[in-house]
Structures are given as C-alpha cells and as structure tokens.
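First, one chain by itself: the form predicted alone, in structure tokens.
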Amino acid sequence: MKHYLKSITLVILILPLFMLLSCETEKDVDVNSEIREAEESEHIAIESIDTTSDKIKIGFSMDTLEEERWLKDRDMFKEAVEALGAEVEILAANGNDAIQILHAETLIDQGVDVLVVVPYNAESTAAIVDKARLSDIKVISYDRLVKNADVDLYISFDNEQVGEMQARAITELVPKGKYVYIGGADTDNNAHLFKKGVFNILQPFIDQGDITVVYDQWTKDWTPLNAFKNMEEALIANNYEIDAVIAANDATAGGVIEALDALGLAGEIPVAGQDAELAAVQRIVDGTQTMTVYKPIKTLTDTAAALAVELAKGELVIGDRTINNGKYEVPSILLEPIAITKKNIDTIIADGFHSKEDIYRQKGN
C-alpha cells in the first residue's frame, strides 16, 4: 500500500539506511558501501511532492544528468507532466546504481503512481521494478530497457536501426578498410542495441573481407575521457593506421575526434556518434564529425508523459510491439530515429532542437 507523507522537505541520510540493511548479503553490503561512500562527500537533498494533492504523481528516476541529452529529456519531460495536469519529482543518481534504487525506494515512498526509469544498469534496475510492484505502482522503462523484470510499458526510439544507421552512413563513404568501434557502457543495454544494429550493417563487409574491424571495446560509463583512451589503444595497437570509427554516441565520439587531434588526424577519418547533441552537430558542420542520429526527444517525453498519466488513471495501455526483456514481452513503443549528416542539420533547427546561431556559433552562416 503506497505511504501518503506530509509535504515537508526531507534530507535523505544514508548511514542509518547503511545500518539497517548492513546485516543482508555481500552483495547488499557492497552496495549499501556505495550509498555510504556517496553520502561522506555530498548529502543528497531530496525535497517530497505534495502527496496530500489529489493530482497524479509521476516520479522520474534518471540515471544521470552529466550529458547535453539527459538535461533536454529532463526538462522536456517535467513539461510535458505538468501540461497534463500531474506533478513530477525528478530525481538523477549521475551514475551510481546504489543511489538510483535508492532514490527509486524514496519515490516509492512518497507515493507515486507511476514510476519512469532511464536504468543505469539494466540487469540491478529490476530491483526498483520489484519494489515498485510491491505497492501497487506502474513501471515505465524510459529509453533504456530494465532486463528481466516485470516493467509495465517500455517507450523508447528503435536504437538497434540508430545502430544501422550509423554504419550504413560510414560504409558509404569506407565500403573497404580498417574499422574501428568504439561502444557504449556494457551495463546499459541500448549499447548492446545500437552495437548489433552497427554490425548487422557491417557483417556482410565482414565476410566478403572487405571491412576489418580491428577494434572493438566498450567504453565505462560513457565518458569521453574514456573513450579517448580507449581510441588512443586503438590507434597504437593499429600502427595509427585506421580508415573509419563507428562511436556508440557523441560524447564517445567526442573523445574519439580529441584522440584523433592529438595526431592531426580529425577531420581525416570519418566518424560517427548518436544523439545530436550541439557540440556534435558542430564537428559536423566543421567536418571532424561525419554523422550523428538525431532523436526527437521532444516526441519522446510527450509520449512517455502521456503514456504515464494514463496507466495512472487505470487505462489500459498496449504497445505498438513486445520486446523481450529477459523475464516477458514487453509491451513496446519504439520511436523512429533519423540520421544528421551535414546535408540534413537544418532539420534539427526546424524542430528546434538546436538554433542556427548556436550550431554555427553566431555565425549566421
């Protein structure tokens, strides 16, 4: 039975939960340890949604706001909610998994009727799902699919046809060479997505022997600094002898492009990356990147905000297809994705994703 709290703001410390739970298994411990480790630099501030409203309560637990993306999804999303006459409590765990279960048990708590979730790993994510079940709330799997779980409704862009169009992109301009790809984090199970789409493009390269992919690594939690260092090994390993660079997305891809600056190469080895974010659109009009896909996230939050009110007031949902999570077919609403090469930016600025004047940095041009 869900908990209705009096709006107060809470300061959520983590040592008391540490101790309470401190007495179940290793692997508890070992999470309860990360929560601690978290709190012993920065308490996280936790301000409760009035749940003595009769609107509808949405909460939206994000992995984490350090991307361009993730901020435009937040923002929009909040929007979209409120638009629609419900509240939202957005919390972002910036990427650490014990602080997203935590944060989902605190939404939870407060009462939500439908719990939204962008996973940072998508196999322990089923842990807020279970919890969530336990009181009666609704689940939407947001962009990333929560594995082996029993989540209500997944809504998200078709992210193994992103991959496909990052290659198809790519072999257009190096149908024969030296491949280089650089993933995404093994723990979200879109890079594992935007990674068969890659290669169901480049397979039959593969085997013909006109492609080789000479490397091919995942990059820790997504940062650039590692996929920098990961470009960096790939170019050393290879002689610096490397025709093409497919990158899960565009701060990969930003990494990608400063290792391949260090050595005067930018601009010289097409590559691609995924989400559209400006400073990617910018090394595309420079020429450093080739392409990106852009996702309507607008179309997205809209839909999910919409989809979520609903399953709130009881109304029956159903996807436009099932998806296979691990555990049962996912009800499933993928949204189509389009690829940006410079050719195409102005359809960016036509949906006002980016303006003109930040892409071309006041240029006008």
Ligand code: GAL
Contents of the next structure:
Amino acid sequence: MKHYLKSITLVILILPLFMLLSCETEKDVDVNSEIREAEESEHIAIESIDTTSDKIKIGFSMDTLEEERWLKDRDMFKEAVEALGAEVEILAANGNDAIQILHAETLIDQGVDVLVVVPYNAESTAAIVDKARLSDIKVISYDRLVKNADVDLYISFDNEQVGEMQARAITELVPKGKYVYIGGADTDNNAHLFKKGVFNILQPFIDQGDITVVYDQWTKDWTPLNAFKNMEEALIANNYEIDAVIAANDATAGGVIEALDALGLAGEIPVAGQDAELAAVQRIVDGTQTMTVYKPIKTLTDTAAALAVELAKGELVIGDRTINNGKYEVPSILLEPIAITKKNIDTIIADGFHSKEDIYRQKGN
Ligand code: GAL
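Moving on from the form predicted alone, please list the structure of the form predicted in complex with the ligand.
Zooming out: every chain and molecule, the one shown earlier first.
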C-alpha cells in the first residue's frame, strides 16, 4: 500500500516538474534543482499521512525551518494536532515560492481537510489559497498573513505591538540620537507590521528632532548574512557613528551584532530583536543584545491546531477581530507578545521555552 501511495505522490510531484522543464529558462533551472534538493533532503515527507484512515488530516505548509522558532512551531503543532486525534503532514519550502506552491498542491491532492500555511511570499501564496478553495479545503494563514486571498482564518501575534515593544525599550535607553532600522524580508507581511510598530513609537521623537533614522533597509529572506551586510553599510555610510539599532528579529539582530563585534562595538550600542531565540537570550545575558520579544509559540500552535480541527469538522470559526488582507476582512486571532530584557528572562524559563542551563551555558560548551 505504501508503495502504491508513494508512486501516486511521485507522479503528482514529477508531472509539474516535466511541465516546468519543458520551458526551461535560467531561473527554472535553479528552481528545478532546488525542488530536487528539497525532495532529496526529505523535505517532502510523502508517507506521513495515511490516506486510508478516517482521521482528520491537516496539511502544514511552512516557508522555512531555518530559524529556531520554526522548529518549535513544527514540533509543537504536530504534537497539538496529534493530541486532538488528527494527523498532520508538514512540508517546508526552504524560502522558495515554486516549492511552496508545489507542496501545497501535493497536500491538496492528498486530500487534507484543512491547509495551514506559513507563506514565504505574502502575495504569491494567494495561488495556494485559490487552489485549496477549488477543492473545498479551508485555509489558515499561520503567523504570517496571506494577502489578497480568501483565507478562512489568520492566527498570529500582535506583530505591530512587537515593533512597538522594541522601540519603547530602545527609546527609553536612547531618547536622542542616530538610529538604524534593519527590517525583515520585504516579502513577509509581518516585516511590514513590525516596522509599522517601531515607527509608531519613533515618529514623535523624529518629529521633535531628537531621533534621526540614518539607515532603514529590508533584509532579503531574513538572513543574518544579509543583515550583517546591511549593518556594515549603515556603519560605513554614517562614519561608524550610530547610537541604536532595531532589528526585525533575532536572526537579523545576530547579523547586526556580528558587524558591531568586528569593530569592537558589540555591547556598546543598544540592539533590539524579537523571537526569544536561545542565541539572542544568551546575547542578552552577555550584554551584546538589549532586548528581544517572546512570542509563546505553544499558545499559537495549540490554538491553530484546535481551530484547524474545528474547521475540518465544518464548525464556524470567527476569531476575535477581522484584519483586511487587501481582499476581505479575514477573521483573525492575535496573541500577546512579551518584551524580554535581562530583568525578566525568568518568564521564558518558567514557560519552558528555554532552560536556565541552556541560557547561562558558557559559550562553546
Ligand atoms: C516572521 C516571524 C518571525 C521571524 C521571521 C523570520 O514572519 O513572525 O518570528 O521568525 O518571520 O522567519
């Protein structure tokens, strides 16, 4: 049976590959080899759903597993879905639109009851939602909003509030001076919300002439390397005179701090991040990062899993507010983030997000 399933799925996967290969351009060659790599590196876990069982089946299409937080999302979501007696198939697209669309098609063809999507690209993922709707499959936009599409539910944290928390913490320390803003990926709606939150707080300071934002740039694909390059550029353009940095997440804050470290400036300039990644919390303890924002992932995964199962049962899910995604008012749930500095690291430990031993571990151990 498993072999039979496997060959059907392979046909589903291979057919679009042939179609892509028949009109190959340079970009297609790249995409095709990335798809092959993804297949080879087991990102396509084609056998985890038993299509013969009558359990509710949830498909979880993720953008990436690059950052620590997404590994928690993956594991905790699986656990939450299974605790509800349903099953889940999880695919991660390595930050590639074509792969994510292919994954979604695979999940739809496998007959999942609900599709949960973390979009790599807020706009192009609308194609996934349209395909799911054609097969009567409900879609949850998870953590990141899919723009211009009829998603059934959006569940995330209050991302604008995340940015506000960052800017509040940094303006308390540096009420006057030259600021650098290292944004997230332009393709991710959250990056825009984080930035909006930051500028909600900075604007009055800017209007008074107390704060000048001397550098403000997106970071392609959220990578620490691109953030490092941005920070280098910001430092050079400003004669190495910077008073504070707000980075859109902990991965980019890591890149920023490496750039500062190369000049012996790590710990001299306040830096904000968000995600409460272990490395970031360790940097807070070391004094090279000022703050992060903790988003309790378990609350997100538990809520998303429960609502996915309700949607699969045909129940009405309304959320606690609506958010316009460019097409319509999407029923939404936004969870509360928590600002973390050296003073309240215990909050993260008490929640079991990171252990005390891990946080205070000596570097290199
Ligand atoms: C955002 C997410 C953040 C961060 C980032 C990079 O959408 O809200 O927590 O991890 O993506 O993947």
